[in-house]
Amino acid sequence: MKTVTFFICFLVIAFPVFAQDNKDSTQMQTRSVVPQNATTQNATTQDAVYRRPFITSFANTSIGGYAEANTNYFVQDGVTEGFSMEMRRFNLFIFSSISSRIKLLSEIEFERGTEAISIETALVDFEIDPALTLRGGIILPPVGAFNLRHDSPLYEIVERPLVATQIIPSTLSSVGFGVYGRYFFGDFIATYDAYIVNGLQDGIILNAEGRTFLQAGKVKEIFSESNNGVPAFTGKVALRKRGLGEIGASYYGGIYNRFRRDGITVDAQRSLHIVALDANATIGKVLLQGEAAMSIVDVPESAGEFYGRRQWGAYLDAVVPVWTGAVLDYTAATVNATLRVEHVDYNVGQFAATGGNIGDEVTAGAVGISFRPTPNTVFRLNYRQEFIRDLLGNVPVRRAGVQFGFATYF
């Protein structure tokens, strides 16, 4: 029951600010909001790889990327690690415009100095007609819409959403080829893309997580070959309203596991489908966004209850502009204030023996203040609580800290 009030809570929320028109108003408030890249009245959640300052029209190849530092003083139950300082993720963009319909744009990431060094995309893109363009490469799947859009300049929080990290296992690169468009008629642009890849592999049962965990399914494998021959499927739709926002509707699925070996047929084929709902709506000076999922997989029955086999999250953020004006060389710099709410349930359902429901759920909040000298570049300021629900739904564990850091487009 739950998971279907998260469910209906998200969609009141999202549908009937998505039907609002406040063109007017919006156009003027969202540039001090958020970067300007991405709030344009044409710029869709399927143009977030694209939507970056660094690519500009005269050029045929530019370098660029973005920084993010930040501390951590973090309390839970009453014991600390003490302050800690991060440089959480320096990512190099590579864009090239290799000739009127061909692109290549490229993303590395070296996450907390070199712990991660990781190609998050490298793709090419043909465009035959702008309802028709072909891309493959190492591709981010359009499940959800962080997945796509997830700089950490665009967000007024530090933390990336639980949802997108642990249901959706974002960032999520794979290799794949496939085809995306858009149409466009009146005030809305509609958007489609459909694509296969190399899938989420083993791993995510049976991990260090002790839980169903589909970033352990992250393997580095998954950039040179599928481990079942057996490609996953993901796509996504979305409807814009030029100067109001966007509603989209996503789903990944395919195999996960490893079923045949040498030609026999050592398991049966476990299958991995993740469904997803997000929407963004700026009302009046508010910005709205949210993301919501659920993830279904096929868990060996030897596994027990331990490991789910349906899992859920969502999250909202809500950002305020509060203050505008005159700072040094800045004569647009924005205060803004942040709110986000969020779940995730690792494990829906009820144990066999008792009846009773399985924990294993995490229930967070942040609010945060953030100042923009420019909308490419924020300093950020939050303070966020966890409750964290062991699966036995005992008296949750409670975490608390304090972040603050930067995050910028260079």
Contents of the next structure:
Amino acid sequence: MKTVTFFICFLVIAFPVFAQDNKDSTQMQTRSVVPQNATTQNATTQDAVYRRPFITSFANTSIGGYAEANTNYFVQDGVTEGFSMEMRRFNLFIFSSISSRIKLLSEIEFERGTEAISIETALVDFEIDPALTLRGGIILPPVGAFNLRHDSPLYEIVERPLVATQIIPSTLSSVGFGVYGRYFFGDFIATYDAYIVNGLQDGIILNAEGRTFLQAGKVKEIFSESNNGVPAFTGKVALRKRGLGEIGASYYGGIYNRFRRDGITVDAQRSLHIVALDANATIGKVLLQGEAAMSIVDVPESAGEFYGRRQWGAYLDAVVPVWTGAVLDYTAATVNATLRVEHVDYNVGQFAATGGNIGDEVTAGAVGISFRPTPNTVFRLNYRQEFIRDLLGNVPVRRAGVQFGFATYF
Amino acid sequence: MMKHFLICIVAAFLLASCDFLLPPAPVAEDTLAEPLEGLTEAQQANHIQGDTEFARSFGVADGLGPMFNAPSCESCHIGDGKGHALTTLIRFGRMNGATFDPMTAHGGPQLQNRSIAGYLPETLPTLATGVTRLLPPAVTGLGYLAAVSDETLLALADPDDLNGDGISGVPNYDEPPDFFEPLPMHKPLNGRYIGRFGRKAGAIDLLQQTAAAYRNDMGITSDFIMQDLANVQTGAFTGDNVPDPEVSASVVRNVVFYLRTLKAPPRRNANATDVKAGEQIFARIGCAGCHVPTLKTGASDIAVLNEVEFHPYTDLLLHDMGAELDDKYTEGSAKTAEWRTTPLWGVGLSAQSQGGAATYLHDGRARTLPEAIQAHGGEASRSRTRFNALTGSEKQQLITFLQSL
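Counterpart to the form predicted alone, namely the form predicted together with its partner chain:
Up next: the whole complex, starting with the chain shown before.
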């Protein structure tokens, strides 16, 4: 019931944007709250991988990227590990316009120094028509919006939304092939994406997290082979009204376990489904963006109730420009105030033995103030508070802290 | 405008610096998961290492299973408190004449009812005549219990009820595992040692209890128990494909040290009038005959545990609890109706770790303390009768006292 209520609230907030006639979209565009490739402009979420600053010249090959660093000071029930700093990400983009209809894009990520180095994107597009482009390689499955639009300089809050990391395992990259395209009619742009990919693998349950955790299904082998020979499918449809906002619905699903070895069936085929809704809109000066997702995982009965069969989560950001003006050499610097509310439930359901609700959920909120000397660089100061409820639903642990950091394209 | 911007930033920092925005520590009286006061820094470092291991969840890649009951220590003892029906262990066996058969040939005595993918968990054999469900106990204060000498326990024992109070109290003599390390405080009898941990006092010390829990509850082998679980019911001896031992001896010892150095469950409102009155009633109706309020540790290598008095409300001995609690299952030399006196310290904090709804007795069958008292038969039946004869307000005072523990 709680899930349904949240979805309804989410949609109630998201849908009215399409009922409004935004008469001042030009003005909105000049009042840049976040970068040009973000949601205040007419670019669709589907454009996100290409609409990065370095690509603007469309030279044969371009290099760009973004860097992100921040400080952390958190206290959990009176206990703190103190103050620390982290270089969270340093990502490099390489783009090449191989020919008029063929493009290559890649993104290499260095996370927390060299703790994790990965290729997040390495895709080739062959455009037959704007309504039909073939895509293959290491792609970003279009589930939700954040997975496609995950660059840190786009956001005013240091932490990524929980739903986009805990339910949708962003940044989720997979080897796959498929098509995407767009249609224009009047003030609207409709987009679609459809791919088959190597799906998430066995680790999503019976992992070191002790819960169903889709991130743990992102094993290294996902880029070289499928663990079961059955491709996962991912697709999305979205509708954008120019100068106003976008709403999207997406899906990711397939068989996640290795059910066959050497041609012999060793387990039942176990499925994973993620459905997501995302929306963004600018209402007056306020940018609203959010995402809600639910995952349904076929967990073997023998694994027990530690591993959720259903999970869901959602977040909503409200970003308000509180000041725009000239600072130093920057003629259109912006200060934004941001509020985020979010929730994830790792294990939806009731205990078989007691009928009581299964806990394992996090509710969080963050407020932030950010300064953008240019749209591509953001300095962020955030205060965040989380309420972490354990599996049994005991009184939640409270965690709160302050983060300061920057993120910038280059 | 710049001034406004700076004011905003400074204001945000000031707000975040305020205590009310950064969560304070919970009240110590309501918290179980804290170390003993007075540990040295080195001991605190060991405690934290053990804490980390205690919280660690095992996955298939770490050796979980192939069968298991829970993926981590903390799954059963959330916040170091009492467990929940989710993680209740099932143990079984059957009487073979006058001897109890733990049915090892059928996968006994513990039912591993969960398993990794591609492996079948055990099912309860139909031949089992004794089946018990064991709620995971709180683990705080175990260092005190571990440090009580056998001599002290033997002094409390009264197997023939020579004092005529209707309460006997016998030690459970257990076969030690091959890695058992006897201390001067242990007093063996015919090669067996007094057990004090587990609902039936089936484990002699915390090392045995912990190593067995790694293996039997999580399917994690260690230097102490190298043999992985296998489902003998299906003939599947393939294990989990992770080399053994899956954790080292030092990991298990760290957890043991963590358990030894958790503080005793804190009292609340100990000086309140009703609590004091309830305490007197507790003694008057004979509860304290088994739930001995005060014990003293013997010599301990941890200075703060060395020869100190503490208040666990147990005698760590076995008592016949009558047909009411006889699950026809046992361990060591205990009879099926005999149970080790459950320490009552921390009983008032049960709900905090059980999802807000406390359950009592070894299997959580009682939802309230009076319900738990009504299940006390055998040696405790005299106390139960006296409890039932109390006035309503006296009963409430007794419950208030128990909730203060």
